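A lone chain, given as structure tokens: the form predicted alone.
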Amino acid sequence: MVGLSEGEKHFIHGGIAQDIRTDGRRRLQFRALSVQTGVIPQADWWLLVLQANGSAHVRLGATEIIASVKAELGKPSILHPDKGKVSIFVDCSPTAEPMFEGRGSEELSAELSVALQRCLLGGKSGAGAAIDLSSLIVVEGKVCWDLYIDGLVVSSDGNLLDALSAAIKVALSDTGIPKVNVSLSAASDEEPEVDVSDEEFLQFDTSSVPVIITLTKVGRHYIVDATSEEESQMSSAVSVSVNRHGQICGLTKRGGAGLDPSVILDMISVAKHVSQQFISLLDSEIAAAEAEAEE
């Protein structure tokens, strides 16, 4: 939890109110950001992802996130024979925060794990989901690859939801899913032989994945990229998840305060005209990445 006097209090929600945050930034923009790609070979302290196929390291201002890819063959479900599985799992670190050591640390993983589930996968039938989940089908009814992603946060000063799904996003452009080679039995109700290749990748399409926008209310106005101490001020929020082709694929709401209906559908017109510009700028960052790795 941030302490602040009162003045500080004055002079945040005093500098939002001019458009001019106590950082200098304005209201609609986002701090520095910066991104690595194939990180997870060099962090050989993160022992549980050293094996994955997709990793990035993001920073957004002084939040850093750490996100981990990694494709296993499994079954689809009785459900849903002609889906893949995606599992997206955060983990606060003790040392990015105070609050995160026990309980705090264990409340806050769940919260961004469902919120970020809300927003990049849909409902639970996998309608709505912003990753084409049929996309991972090797044979339908039998064979699927199951993508698990791990958030990892290194250190916390706001936006947290914000920052991870782009660690997400640009993990998932990094992510090499192994070329498979089925032999089909006669028997129709036997399980296909697979081969997976060591050697040939098809790189994760990640057209479609969003970006999460959160616009953080403070007073009568409402800002992008909230830092911890812009976030202590706020009576409420709201996550917006959209494309690159302005679509909305999820929203969660946070803080007790209510919104009118008009006021969220104000913020999620911001939220889709400030996602493009973020978008670009993720493009980018990971290009620059990308070509970096390369050298």
Contents of the next structure:
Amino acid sequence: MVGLSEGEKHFIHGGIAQDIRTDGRRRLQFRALSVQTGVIPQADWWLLVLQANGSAHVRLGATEIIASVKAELGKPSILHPDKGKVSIFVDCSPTAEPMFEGRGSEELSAELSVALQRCLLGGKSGAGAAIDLSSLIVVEGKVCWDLYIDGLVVSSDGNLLDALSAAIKVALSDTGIPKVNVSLSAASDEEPEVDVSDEEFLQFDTSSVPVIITLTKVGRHYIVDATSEEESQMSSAVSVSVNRHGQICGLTKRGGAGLDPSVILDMISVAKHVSQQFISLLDSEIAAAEAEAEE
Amino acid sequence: MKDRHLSLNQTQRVRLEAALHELQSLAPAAASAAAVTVADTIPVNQEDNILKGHGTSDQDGEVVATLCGVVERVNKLVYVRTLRARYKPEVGDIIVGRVIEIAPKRWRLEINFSQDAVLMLSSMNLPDGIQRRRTAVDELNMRSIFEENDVICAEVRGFQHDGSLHLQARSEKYGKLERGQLLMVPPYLVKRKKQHFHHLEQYNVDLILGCNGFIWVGEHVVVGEKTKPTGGQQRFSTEAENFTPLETRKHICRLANAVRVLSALGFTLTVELIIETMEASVSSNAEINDMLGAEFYVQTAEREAKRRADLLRKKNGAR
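Instead of the form predicted alone shown above, give the structure for the form predicted in complex with the partner chain, please.
And the full complex, kicking off with our chain again.
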């Protein structure tokens, strides 16, 4: 991260106050969004290393994220025999920043993973999760699908959380869970035999998956989709996860500066308003990517 | 600068390819010099005693390229010049750099060169303007002139015997740059010209094209006010009166976006081209941010192809 001189910081503050940021955007305007699905091949006998059931490559300005979803058969937890399992992890590649080499990105990756888990997975009991965990069950109490969602930050220019949530939503829309045929002859205490089909896939319904909108407070104004320069000037940032119905699914506040409660409520309502446009933009991009994939 | 990826629809892609193809055909024949990639053989007359320069190596008696670039020949020397290399300084170049360290009696600047450039305290005018020996007090007050992360405009004074680069900022037009934004483009896009400082009166904007690829676009500062020591944070209170006026800011952002688009297309940056691109965006009523979009990108390529074709036609017609 390059430092900024006082003059440049002053210019950035002035731009945000006057509603013209350094690249001409308004405060509540996103950068150009570009979405590609299916970037990691589906199950392939020859490719032993890299496989995914669903994947996406999302560019938000200069920030690039690759998200992949892998599904494996596993045993459900004893406390929740009727629910599958989902785990989300984020990794920051050293190609994004030299400081991400080795263990340099541990703190940031952990913070992003936890924020995404809170927003998408709901509570410990699986209640309120954006992904319907009951749909992941194969044989109750015995066999379920384990979803491993991985996000990779390839290029970092601010607003990683929003881009990650968008990439995960797109990757889930691209995910196909293989159809499983359970042999009926299994006894109740034995492991049932399952036959994983190579042909038929069930698509995920991602209409209820929320997106995360991060509002960065610089001076007295909030901006959406901050670049890394603008993020270095923030006093605090509030990330709100909103779903299609305008309901709030998660909330994270970062930054040391304190915020008045009325300010937080205002930021939440602004985030709700912005999220509707972002969700519709993302949906149209997903549809376009799917149409292109079918050609 | 990070690469930008644009999603072009089908018509835009076709138009862009047509424009780039036309530009390629208009390029003078010498420009299509042998471009090589790694492991390409360089055609060389074996009888001459060829000196193998940078980017080449001897493989089974043949001269093979080890870099991707253009083959250059100077008398008996054959070497490969890369295109996106680091900046190669020459004495007298105007550069824009960022202070990364304050060392005894000097500042170290980052200028996209293989080493940090050095600006000696003695190569810098003192705030009071008097010509005198630098004392120990001056050395302790270096931070009041330039701090870490400040953006500075200076001139290349020369190379030291150990290869490090020395700068000087003695004139009034050099010094700290404030109230604007710094853009980084590949250095090969900025050619050496007579003028690198451009004061665009109609926009009240200063445009400085550093030869090292750092380009400064900022509010106009009257020459002579640059080296005033800052009184700490007082000048930069976040009061509305102190901000750049809105009209000037719009011009600064438009110029910056014009530079971004032109560098993404790989066109040589000249003031005329930047201003022309900016005026085209104003006349087509494009939003400032739309200048970074796909449509403006394609339009800029088409406009440049047309301009070069017209220039060539005029040259041929004049003969």
